[in-house]
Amino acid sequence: MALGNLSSSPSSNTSELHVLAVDDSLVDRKVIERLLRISACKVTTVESGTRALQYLGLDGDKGSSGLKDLKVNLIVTDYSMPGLTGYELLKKIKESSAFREIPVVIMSSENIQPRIEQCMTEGAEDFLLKPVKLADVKRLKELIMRGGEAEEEKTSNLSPKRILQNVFFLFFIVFFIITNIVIFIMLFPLRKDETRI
């Protein structure tokens, strides 16, 4: 079955980061493609949830997919889009057993919290507002590096980095507790005659 308005962006690396952009706007898909090309990934666009279940295979035809040994990293999606919402692509993909790891990000231009709440709820890795920003890529970037890292602390809470980050932020609150007190002697000293309760 042909995938229709499939694009991939050159790849010379085979190691390379792979990224799926689903977006029923041309505009926005070039936008984020040439944002990820930029910070090294490869890119593969489709406009539509349903070409995006096509092209991991999920579309309930075998050979829709025709790549054996698809790899893909992070998928980012629109939420609005015609037919598949982005997130019934995102309830598609985590009932999936062969992709419900791979990081899903979505993307939309109304800030609705309701809906991002509900899309942070099913499995969603972020949620980005548009106009997608280099920030917003370089975040992107380093949630495929930490690949598998994310679920495991999700479902870990006392993993060594988890106890690690509290340490560090008991640490902070203990020094920004103690800074406070010494600016607050050297502001306002006590005379020989007053006492501090």
Second form
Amino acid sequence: MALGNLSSSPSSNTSELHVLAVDDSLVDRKVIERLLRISACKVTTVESGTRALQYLGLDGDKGSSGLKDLKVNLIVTDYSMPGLTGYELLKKIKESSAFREIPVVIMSSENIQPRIEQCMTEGAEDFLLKPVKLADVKRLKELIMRGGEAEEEKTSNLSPKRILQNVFFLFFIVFFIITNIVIFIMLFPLRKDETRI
Amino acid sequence: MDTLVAQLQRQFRDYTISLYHQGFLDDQFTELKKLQDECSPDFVAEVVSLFFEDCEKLIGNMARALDQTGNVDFNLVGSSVHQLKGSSSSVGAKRVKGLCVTFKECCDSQNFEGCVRCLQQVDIEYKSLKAKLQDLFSLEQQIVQAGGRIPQVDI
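For the form predicted together with its partner chain instead of the form predicted alone, what are the coordinates?
Starting with the chain above, the whole complex follows.
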């Protein structure tokens, strides 16, 4: 029961999330950027869904390999934006094989239940009501980090949980074998004492 | 006998409390203050400044749209009001936000006189808030210049 290969994931050792924040309002961009920075996240802000797709390299322009130099761990987007809405951006991201795993959070100033449900059904991680507060961002970050750790544990063969599991399994097998040997010896004694029942 | 710093700090505290009690500011302004620290000491002033620029721009757009007598694009006005409501909400400009709610209703019902009235009120309100916040920031500067610390005000 050999322990598996070492699987290294690029951003596994950093606890800093890189967040792409999308909002057409300059005021809101400034606020969300600060909220995220103060929560120890790297932040890139863009002013539209179209710019967000360009940044990710999803705009269909074969020439662009994406402007990003850092892997994006989370996308936070406003719902009501001119051009591509937050919902449409969410759909495009979830349709892309490269980016569908990135959690997307929608922000809106309007608490419209059908809208929230529509976004969650499409795969949004969460729906934040504006104005966004520090507590919201902290809670979100914990949620994403926990999700990331669970993901890593699934893929990494060297996680403590996995090692423990392997060790228990090993002991169980050895115990099973020894028990069987003992039972075998007791039921079928050695040739010298054949007369003993 | 109060020192200058103590006097200024008391003035600052009283003024801040009055702004909240009179409904100029709400919770969200407090949230913005939490985001200010030694690394970003002017954060609130910067955001608020962006907000006032936004006000000017959006009010200008709305005024132009409402000027098109007989051919007013209420959707355009409504969309500008929505943006203004959003940014006023993000900075804690409570009165401006409240006016935007009324304004939006006038747009939705295509009430021209109502829209014009609301536009005038929003214009007055944001300028009034701008002046008050300028006074508040000025008090902060005076405290710092006098060698004091800006007090934390619990509302």
